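Coming up is one lone chain in structure tokens, specifically the form predicted on its own.
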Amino acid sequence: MAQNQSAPDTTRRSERSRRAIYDAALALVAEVGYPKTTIEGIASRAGVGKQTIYRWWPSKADVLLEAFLDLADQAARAAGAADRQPYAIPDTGDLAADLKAVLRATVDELRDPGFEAPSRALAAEGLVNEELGRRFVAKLLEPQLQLYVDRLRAAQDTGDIRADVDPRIALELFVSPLAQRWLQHTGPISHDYTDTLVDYALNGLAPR
């Protein structure tokens, strides 16, 4: 009597499915914006049924906010944070070292093509589509400003900076220029330039 063989690893398979699904939807829309991206264009393109994703997510925009959310934790992780541990930007005790570096990284990834396509993407659907706009904010880029507000509050017990600066307002001195220059192109972004905007901030920000 013949050996019954193993069952099939449904787990592997959900998983594989799951990244193609990922990595199709990022890819649509990127080459044909927000809108025109369907559920049944991303399951065509995953090879997979379209009930496999209605199974997972209730809407295309709940399938491209995870994958870019996972796009976003793969680049985190590849920036330092492979043992999974949260990130933060680093605390050397060189506030406008640490800023430049995490923005020099920010420019890297803004113009990697990986990631720059479906975020300009997502970014402008977010402008006039309220809800998905609402939850991208919340989701992704509120996390990352936190991240800033607790570097500046670090900052503030050490009294790298003054302790009535409000972080959250400080942090838009060099996060927003860099956004409005990347999504406006309103011009370049390199290194040189967000290692400009750290100086300017700081000096703006140094006890008096």
Given for the second form:
2 protein chains.
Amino acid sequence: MAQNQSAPDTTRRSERSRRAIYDAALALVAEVGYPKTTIEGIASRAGVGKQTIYRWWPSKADVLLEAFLDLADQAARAAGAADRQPYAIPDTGDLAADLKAVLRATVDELRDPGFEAPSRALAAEGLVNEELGRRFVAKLLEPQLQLYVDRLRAAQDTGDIRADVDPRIALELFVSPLAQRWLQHTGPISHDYTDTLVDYALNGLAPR
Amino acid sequence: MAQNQSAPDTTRRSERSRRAIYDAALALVAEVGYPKTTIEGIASRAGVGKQTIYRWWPSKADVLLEAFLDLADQAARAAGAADRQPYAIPDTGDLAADLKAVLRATVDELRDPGFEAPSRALAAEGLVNEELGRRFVAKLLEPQLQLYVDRLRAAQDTGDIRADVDPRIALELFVSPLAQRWLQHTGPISHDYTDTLVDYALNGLAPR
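How about the form predicted in complex with a further copy of the same chain, since we already have the form predicted on its own?
In what comes next, the whole complex appears, and the chain from above leads the way.
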């Protein structure tokens, strides 16, 4: 019984510490950039000993990537519907509508100020630090892109996408333009813009 | 006569200094990153006085952007045909072939080691330094993208692209996927890959 009572307390305490560490890591990387963010700085800001951090994560890159995964989950939950299914793109039978809904939620997420600064700082570091970049892609970006692969495969089964199309390349026609506009400030992002990308990608630019 | 003889000498000397400064700036930003690259460091490496640099450029960002424009011109010239027309995408009447040729040359350029390190360093800085990022886009990237706008407009005149398509958005369907794969290491880049992007973008993903 004693164990049954103490376990939830420990879990709650750990959960609070973990969240405090995530918040400190994200705030620091947004303020001073990835290279100047240290485990010591994160621990000090979170009000925990640095051994607490080293017990859970082997490096600052691991802390930041997990903090970022947690932030992305929160942002997606805030932007999505209450009954959002976290690990699938909706399949209402209307492919264009489903893709547009997910991309509109992504636009909202990318415009969230709490998300913007740390994600830019991490993306910038990933450009020049290939090891971090590849972990960022493998742990965070690629699993999200695979949700589009799943939805496009389902659309191939129903005949809404040609059978000879490679879904992993196809998704880039609407995902990458949004990513580049946001990352490199090459143009404004909006729901109209992502709707247009979906229409062009599905129907093509040449006359039908 | 004296002036006629000395003018070319001065021009050649200036051209040599300018190229030495560009080379030094690109090498430094690749080695130590944009934030640690200084006018003093560039001058020292190029073997010129720092006043020489300040006489021609107001800031290190300006030196680097012009160095980069010059590098991009050289890389494009090396990758393209001997009779490359520098400021237009070819118009052979075959839109898909023209776009594929230009994107294949871009793949070769992005894989050029002399181009890769400084362009990553500048792109990374542009992600977090919005002022630099916007100048990078305005001076370097957007003029290149406008060449695609021109070619797509010509294709609208000949009926190869639907009249209701916005060319500035349409070009992103094949340009942005390549940019994201290269920038973020989200996948390999090759001639086959960019050929596929052009085919998907022109014909769409849905059955015809």
